[in-house]
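As a starting point, one isolated chain is supplied in structure tokens, in the form predicted alone.
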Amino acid sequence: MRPSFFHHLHPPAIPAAQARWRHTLGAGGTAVFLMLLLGVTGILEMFYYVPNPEEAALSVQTLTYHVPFGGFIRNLHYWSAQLLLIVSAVHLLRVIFTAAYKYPRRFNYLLGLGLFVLAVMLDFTGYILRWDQGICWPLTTGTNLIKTIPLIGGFLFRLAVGGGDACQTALTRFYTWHIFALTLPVVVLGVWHAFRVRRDGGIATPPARLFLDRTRIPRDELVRREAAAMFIVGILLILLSVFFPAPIAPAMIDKPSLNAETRAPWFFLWVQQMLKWGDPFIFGVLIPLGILTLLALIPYIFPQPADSDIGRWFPKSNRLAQVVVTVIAIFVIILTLINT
């Protein structure tokens, strides 16, 4: 069969051992599929969404309850966004736990981490675009945290929100962030990330001189496996979209009262829990940024994995990085569960 464009996105052949599902978990390809699905469903939603405070929530309700298949499209968009964060986190952990970040893949590791951060920001801005009574507390808290940053907090707040009361004026600014200012960098970094993966030979493996198993699979087989994975993920998303509707609440007519029952979106529950401990800047800004910085520096400050360990799960040569990342993951998960 003559190779198609999609075939040429893959190396001609890759080692069979590192191509197994139990090695890759299918996370990278699944993340790309979810991003494409989010783009398509997001464009469809734009035909009905009205980005002004008076009509935004009403337009979401119109799309959900009155447009044919509108509720299904919105549910598909919502669940794709939630699953993208989970899959991206799994992909990040897989890269670290298989020592796949070693030079020359260090920079591409940073690109992938940047994509994960942008995905979180896109999910949060999309959450705000509902503009219903459930979003005011997370919006107010999140934007007020920006103000706590010394020297540049006020500037960043005006850049993010535009000034004034976030629950009154921020919708248009967040719409712009969601549709343009975050989506365009995701596209650029996504293409760059995929190019670097392709240029570096695909899946991270030991140098050829250290191969114990030289069995390889052609890219036709890899594409077939990816298509099967997309089919399975697609079925899962359809089931979630049919049986578990995306959250929807009454429109935010006036600024609602903020009470103890109001919660941040699930991916920021760990930060919400830390805010109960004390200073907002320390627990809401400094610690999350410290964790992100530590993750970014893993390929540069931690002991480098041995060449023979690349592409193996939990190798001894990068045990310190594994321990640090495991502690961070457990910390985030426990705080999230406590606040659930």
Contents of the next structure:
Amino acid sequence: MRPSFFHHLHPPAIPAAQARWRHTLGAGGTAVFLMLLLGVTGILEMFYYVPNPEEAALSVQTLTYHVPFGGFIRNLHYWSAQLLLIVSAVHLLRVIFTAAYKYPRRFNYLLGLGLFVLAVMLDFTGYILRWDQGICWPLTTGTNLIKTIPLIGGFLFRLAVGGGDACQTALTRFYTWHIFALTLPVVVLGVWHAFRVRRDGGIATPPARLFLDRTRIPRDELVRREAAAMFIVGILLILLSVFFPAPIAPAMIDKPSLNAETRAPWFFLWVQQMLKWGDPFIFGVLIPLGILTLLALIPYIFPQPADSDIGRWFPKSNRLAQVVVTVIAIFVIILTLINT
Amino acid sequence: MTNLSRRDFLKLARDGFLWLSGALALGGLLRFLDYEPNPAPKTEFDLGPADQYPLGSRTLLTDPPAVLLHTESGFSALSLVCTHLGCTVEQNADGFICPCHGSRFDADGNVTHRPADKPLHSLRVEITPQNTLRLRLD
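Would you generate the structure of this protein in the form predicted in complex with its partner chain, following the form predicted alone above?
Then the entire complex follows, led off by the chain already shown.
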């Protein structure tokens, strides 16, 4: 068979061990598929979305209820975004639990962590673009949180929002952040991340001298597996989009009414729960940033995994990293459940 | 410095200029983004004729969110913006409760339950010569 463009995006053949589901969980590839889908559905939404405080919520209603397949497109965009966060988190856990972040891959680990942060910011800005009664309090608390940062808080707030009362003014900036200023960095970091996977010798496996399984699979087989993953994820997204529509609320009139949504979007429920404990700067800024810093430092200051352990599930030599990441995950999940 | 070769000097000058222009451009970008295009939020609100609010009344305002009190000592107002992270607090039997993070305040605005650690702001109410009320946020 003459290889197509899509085949040429892959190496001619790769070690079979690097492409096993039980090794990769297919998480990175699924994230790429979701990002492509988010790009396509996002462009389609832009044909109808009006980034203006008076009209934004109405244009979302038009898209959802009047445009043929508009609601479906919006639901696909919504569910792809939620799934992307989950798949990215699974990808991160896989990389830690298989000790895949060791040098020379530790720089790529940082690129991946950066992509994860950008994905969270894109999810939040996208959620705000609904500009209906469901978004005012999460937007107010989220942007007031920025103001609590000493010295640069006020500047960062103006950078994010453009000043004034966020519920009146943030739309223009959040639109630009969402459509371009966060998306473009995702494209750049994403391409760099994928390039570094190949440059660093593919998906992490033990070094060749320690590795007995020398079988390789051709790229035909790799493309076939990717197509299968896309098919399964695509079916799941279609089912979710048909049966569970994306949230929508009545348009915001001046200030939200008393029954407006006061709960954070699900991926920030854990932060909202911590904010109930006290000082917003400590619980809303320092602790989340501290967790992020700890994750970033794992390949640099934690005990290094042995070469023979790279690419094996739950090896002994990076136990500490596994335990730390598990504790963080359980902490976040429990806080989310308490606040549900 | 005496043994800095011509080549090294030029390299240093090139790198210096590159870093300097990068820093200047970054400074310019930050100033560009720091501008506030939106008018500052309103700080003065007209509440209409003072005799609309009889002695002993307690009126909930929505814009700005506040309670207007008329007591023996005159008019006063209590802001309903939570001092924790800025949601509007809701009135209940004992005072006020914030729906976002559960801060509680008594009827005078004092904190009775964390996470807020500052009382609700009291706002200035002025009587104009035309005998109308004006509320000031500053």
